[in-house]
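Starting off, we have a lone chain in the form predicted on its own, written out as C-alpha cells.
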Amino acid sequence: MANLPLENMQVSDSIFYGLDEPYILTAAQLEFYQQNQFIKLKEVLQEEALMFFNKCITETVSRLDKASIPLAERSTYGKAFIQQFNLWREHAEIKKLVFSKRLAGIAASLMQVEKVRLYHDQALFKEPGGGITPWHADQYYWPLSTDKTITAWIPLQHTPLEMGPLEFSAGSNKITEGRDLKISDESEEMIQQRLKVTDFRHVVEPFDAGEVSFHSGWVFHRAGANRSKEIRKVMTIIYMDQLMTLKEPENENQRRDWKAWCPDATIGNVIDTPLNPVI
C-alpha cells in the first residue's frame, strides 16, 4: 500500500479519532430515509479531517489517472467526472476513512441492519466544465441480491449549486422504470421524463463542508454540470448488508463488477471476500 507525502500537512491523532465516534440519528432523520430513502448530514466530518483528506484523495487520484482524453472528446459518462476506485488499497491514511467506524455506523442504522460490509470506494472529481451526471440509479451496476445497499457521498469542500451536487428524486426508489438504464443520454431523457409525471420531490441542494448524503441503491439521482472555475471532489464509500448474497448478474455491467470488486465471490452465497469486509 502506497503512501504519498503530505507535505505542509500535520496529521493530528484527532483527525482519525474523530472518525471512529458515534453520530448519533434522531428518530427524525431515520424516518426522513425510510421515507425519501437518501438524507443529508451535518456536520459528519470536522474541517480539519475534510482538509486532510481532500489533500490525501487529490494526490492518489493524480497519481492513478492515466485519462488524456480532452473533457470535449469524451462520452456523457465521461464528462460527468474523473472516477477511480478502491483508494482504501492505494494509501493507508485514506483506508482510515472508509473503514470509518462513523460513517458505517450511520449506514447501517439508515439501512436498519446490524452490520455493514464494504462494497468498493471510488473518487468522483467533476472538473470545472465538466457535465451532467445523467439520472441513474446506482444498483443497476451491482450483482447484489437485496436492496440493503448504501451510498455515502462525501464532498471533500464546500460544495454550491454551481459545482453540481446530487440531486434526488425523493422517494423514487418505488419506481421499476429506468432500473435497466447505465448511466448515459438516454437515461438522463427517459428517467427524467417518467419523473416528470410522478409527485416525488426533487431535492438539489448546496452541501456545506463536512456535510455528507446518504442514499440507497435504487433511489434515482443525477448531478448538474460544474459551471465553476474548481475541481468537485467527492469520495462514495459503498455499504452493504453484512449478509448480502452475490445474484447471477443481469447484465454486463454487473458482470464486471463482480470480477472487479468481489472476485471470490460465489453466487448464492454472502460476499465474504478479503475485498468486501465487515466493518
Ligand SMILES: O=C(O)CCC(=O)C(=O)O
Given for the second form:
Amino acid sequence: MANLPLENMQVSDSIFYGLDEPYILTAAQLEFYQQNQFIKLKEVLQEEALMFFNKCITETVSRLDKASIPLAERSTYGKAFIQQFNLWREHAEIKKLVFSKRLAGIAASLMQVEKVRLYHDQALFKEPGGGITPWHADQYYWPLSTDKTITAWIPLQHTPLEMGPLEFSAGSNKITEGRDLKISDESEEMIQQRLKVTDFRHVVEPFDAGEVSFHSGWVFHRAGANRSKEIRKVMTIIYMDQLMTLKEPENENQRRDWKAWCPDATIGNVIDTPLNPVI
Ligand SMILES: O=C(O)CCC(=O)C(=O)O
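Return one more block: the form predicted in complex with this ligand, after the form predicted on its own shown previously.
Below is the whole assembly, all chains and molecules, this chain first.
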C-alpha cells in the first residue's frame, strides 16, 4: 500500500481517535431516518480531520485519474464527477477513514443492524463546470439481497448550493417506479416527473464542513451542477448489513458490481470476502 508524502501537514493524533469515538444519535434522528431514508448529521468529523483527508484523497484521486477527456465531450454521467474507487486499498491513512468505527456505528444504528460490512468506497469529485448528477437510486447497481444498505456521503469541504451538494427526495424509497433506471438523462427526467406527482419533500441544502449525510439504497437522490470555481470533493463509503448475501444479478451493472466489489462472493451466501470486512 502506497503512503504518499503529506508535505507540511502536521496532524494531531486526536483526529484518529475521533474517527472511532461514538456519535450518539437521538431517538428523533433515528425516527427521521426511518421515515425519510436519509439524514444529514452535523459535526461528524472535526475540521482538522477533514483538511487532512481532503489532502490525502485529493492526492490519491490525482494519482489514479487518467481520464483527460474534456468535460464538453463527456456523457451526462461523465460530466457529473470524476470517480475513483476503493481508495482504502491505495492509502493507509484513507483506510483509517473508511474503517472509522464512528461512521460505521452511525450506519449500523440507522439501518438497525448489529454490524456493517464494507461494500466499497468511492471518491466523487465534481469539477467546476461539472454537470448534474441525475436522479437515481443506488441499489439498481447492486446485486444485494436486502435493502439494508447505506451510503455515507462525506463532503471534504463546506459545500454551498452552488457546488452541487447531494439532494434527497425524502421517503421516496416507497415508490418502485424508476428503480430500474441507471444514472442518465432519462432517469433525471422520468424520476423527476414521478416524484412531482407525489408529495415527497425535495431537500436541497448546503453542507457545513464536518457534516455527513447517510442515505439508503432505494431512496432517490440527485445533485446539482457545480457552478463554483472549486472542485466539489466528496468521499463516500457504502456499507451493507454484515449478514448481506449476494443475489442473482438482475442487470449488466449488477454483474459488473459483483466482479468489481465482491468477486469472491457466491450467490445465496454472505458476502464475507477480504474486500468486504466487517467494520
Ligand atoms: O455526489 C454526487 O453527485 C452523487 C452521489 C451519489 O449519488 C451517491 O453517493 O449515491
